[in-house]
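Single chain ahead, written as structure tokens, the form predicted on its own.
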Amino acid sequence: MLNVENLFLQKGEFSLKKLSFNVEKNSYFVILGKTGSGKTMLLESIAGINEIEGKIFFEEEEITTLPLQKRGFGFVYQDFVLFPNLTVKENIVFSSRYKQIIDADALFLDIINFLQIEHLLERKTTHLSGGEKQRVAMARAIYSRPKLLLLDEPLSAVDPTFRNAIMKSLKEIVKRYDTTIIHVTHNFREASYLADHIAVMMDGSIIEQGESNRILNHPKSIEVAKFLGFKNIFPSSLLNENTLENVFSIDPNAILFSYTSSLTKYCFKCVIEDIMGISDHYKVFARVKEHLFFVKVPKHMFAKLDLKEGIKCYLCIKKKDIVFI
């Protein structure tokens, strides 16, 4: 639906670096990095703000240089840029001023039912919590029938009481009103919960790109497992296992301690370093060679094991829980 071919942009001395990825129609594709990788810039390009140098196609036309309104996309930023001298029902009608909407009262029937906004609208903008502003501002872009829509760190400004059921009408736009959304955040659970693929960017580049479930929990990178925040990322060749995989990481939650070497395939001697008691576990610090595991034990399970800093122990881990990256 959706190809981005070896798109550059330069601005000041940050640039977009050729960026290529394809987006699915009726999908739903999130563009995952930190504050200032290019998420924003990136998505701005694909409306047509910015000028940009590679190519854009959209439904097999290309739209490089089509000006902004002529694309029919819908573009949802963080702080919502709503009209504060309109009503919310203005606010999410306002696209019919310069366009026909096919089937406008059902349609916006159903949008207010939808996001449950039929009370709010007669309000001004700037009367609303965070969370209404976030409905109106999806109201008025579903209300134009885009083609493609765009959303800018959505979630950002909301309440967090009121961020999963946001996220849960998020999830049923796609479908509901036959569109394709491009979503980007900085926030892991968000991409966890609506993806269906997902783009890494870090410093205006695209390092890894895929089906969500594979990035989000099989990454290809040690910089993107990094960002993801896997921890104890350690050479392989520990596990004395014939793989092409350089490296391998373990869920501090699925490290187990043990007084034998038999509890598992891989049980290395170690020797605790260091323990710190949280409210529900204990981190402890354990030493394998010159390595430094990280592991999260239960405080039920630490008051069994009797571990002390300075004890030696071996460190036991479950192959299924290995993750190669």
Contents of the next structure:
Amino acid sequence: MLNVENLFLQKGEFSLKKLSFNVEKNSYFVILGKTGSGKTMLLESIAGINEIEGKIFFEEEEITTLPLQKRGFGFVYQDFVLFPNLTVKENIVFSSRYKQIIDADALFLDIINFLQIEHLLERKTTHLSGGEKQRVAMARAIYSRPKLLLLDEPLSAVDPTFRNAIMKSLKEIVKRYDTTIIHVTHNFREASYLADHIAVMMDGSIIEQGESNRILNHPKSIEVAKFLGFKNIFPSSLLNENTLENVFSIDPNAILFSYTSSLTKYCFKCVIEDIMGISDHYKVFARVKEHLFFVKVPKHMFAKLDLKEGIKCYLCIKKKDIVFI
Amino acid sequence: MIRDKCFLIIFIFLAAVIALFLLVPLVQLFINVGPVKLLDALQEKEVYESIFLTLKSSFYAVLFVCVTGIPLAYLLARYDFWGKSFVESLLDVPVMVPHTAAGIALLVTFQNGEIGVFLKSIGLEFLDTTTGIMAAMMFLSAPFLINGAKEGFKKVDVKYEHMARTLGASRMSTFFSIVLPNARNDILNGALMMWSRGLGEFGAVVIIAYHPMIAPVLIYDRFTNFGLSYSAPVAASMILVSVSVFLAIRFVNNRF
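Let's compare: the form predicted on its own is above, so bring in the form predicted together with its partner chain.
Expanding to the full complex; the earlier chain stays at the top.
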């Protein structure tokens, strides 16, 4: 549906470095990256706001130089960009001034019911909360019947208590309004809930892309693994296993301590170096050879094991919990 | 707390000095003239015609700059281009030059120069005409509107324009439906500043168009030929009318 080929854009010192990717029709595509990685710049380039080198195809047609008002893409900015001179209702139906909206009245009613914004329609946008603004911005974008909906960190300015409800709505939008979504975010939890496909961006480059579960559970590079919150990344040689992958990672919750070496397949002698008490668990740092492991130990287990700084024990890992990178 | 009070007392005293300096001469003028003479002046044909001509010429100057200066302000606010600083500095020059010198420059350009000959051939005369008055007012007051509009446009985030365009609006529609309404207050303030600055213009107008007489020229004319008692009622009438119009526009703008 959307094919981006060798997209290049230089702005000052920063550049998007020949990015290529495909987005399939009716999919939820998440571009995941840290702040300053070029996500918004990429989204604006797809929308047609930036002049780029390279090519963009949409439904087999090249749209690289097509003016943004002719692309038919919806856009929701991080700060929502609701027009302050218009009421909520005027904002939502703004696109009907410039293009014919099929079944406009029915669509309008459906959107305001779906996003629960009926009570806001006559209000000025300046007096809305973050969550209300977000829903109005979504309504405005959906009402324009976009073939592709571009969302720039749409949840970052929303109160955490409403975030789950809005995420649920976002997921439903693709099917309900027969559209495709590209959503950029720095939050991998958002990505894990919403995405069918993920592209991970760092410093203007897409360093990994693919099916959501694969990226989130089996990243191919250490940078992506670290960004996705993988902890305890160590060389595979530590396991004495012959694998193609150079490193492995183990979830801090999946590590066990024992005073015997036969608890699991992989048990290493370790020394407890540091212990930090948190509300419902302890963070324990244990050294195995030159590697420092981070382990989360539940309170009841901690008491049972009687762990103390400086004691020697075994740090054990089950084979099924190991993620090779 | 005592230091806080001292601070406030000093600041209130200093503020009062300048506020009174600005206010007292105006009040004094009205007291000296009195309501009877003021009303008589307002009913005098020469006076009300000159006041109307002043208001009208300045208003036309504002309209002309709205059409030409607002696009310039938008370009300056939105784009970085070679020579932008030069253009911005150039816009401030009329505010700095002596007004009589500006009048001479306009006279040289629009009356005697090749541009003047061309404009005459298409029916635009500047010497002793309303067009000349308008040009003189515009030359010295246009920067107020252009700079006001530029600041207004800068306050409208460019993302509003991108957003309107993703929703199907062309650049021109975006400008009129989103950019202009959201910069309205600054533009209107700039227009009011320009208009009011134009009302007070004397130096440049008197060089290019002594006749027909605008109010500042009539005040000067009466003062030099007949003295203070003849010029003061005209001055008071002009101040009364322009302040009334100014307040009315502000009131309307605040309501909407």
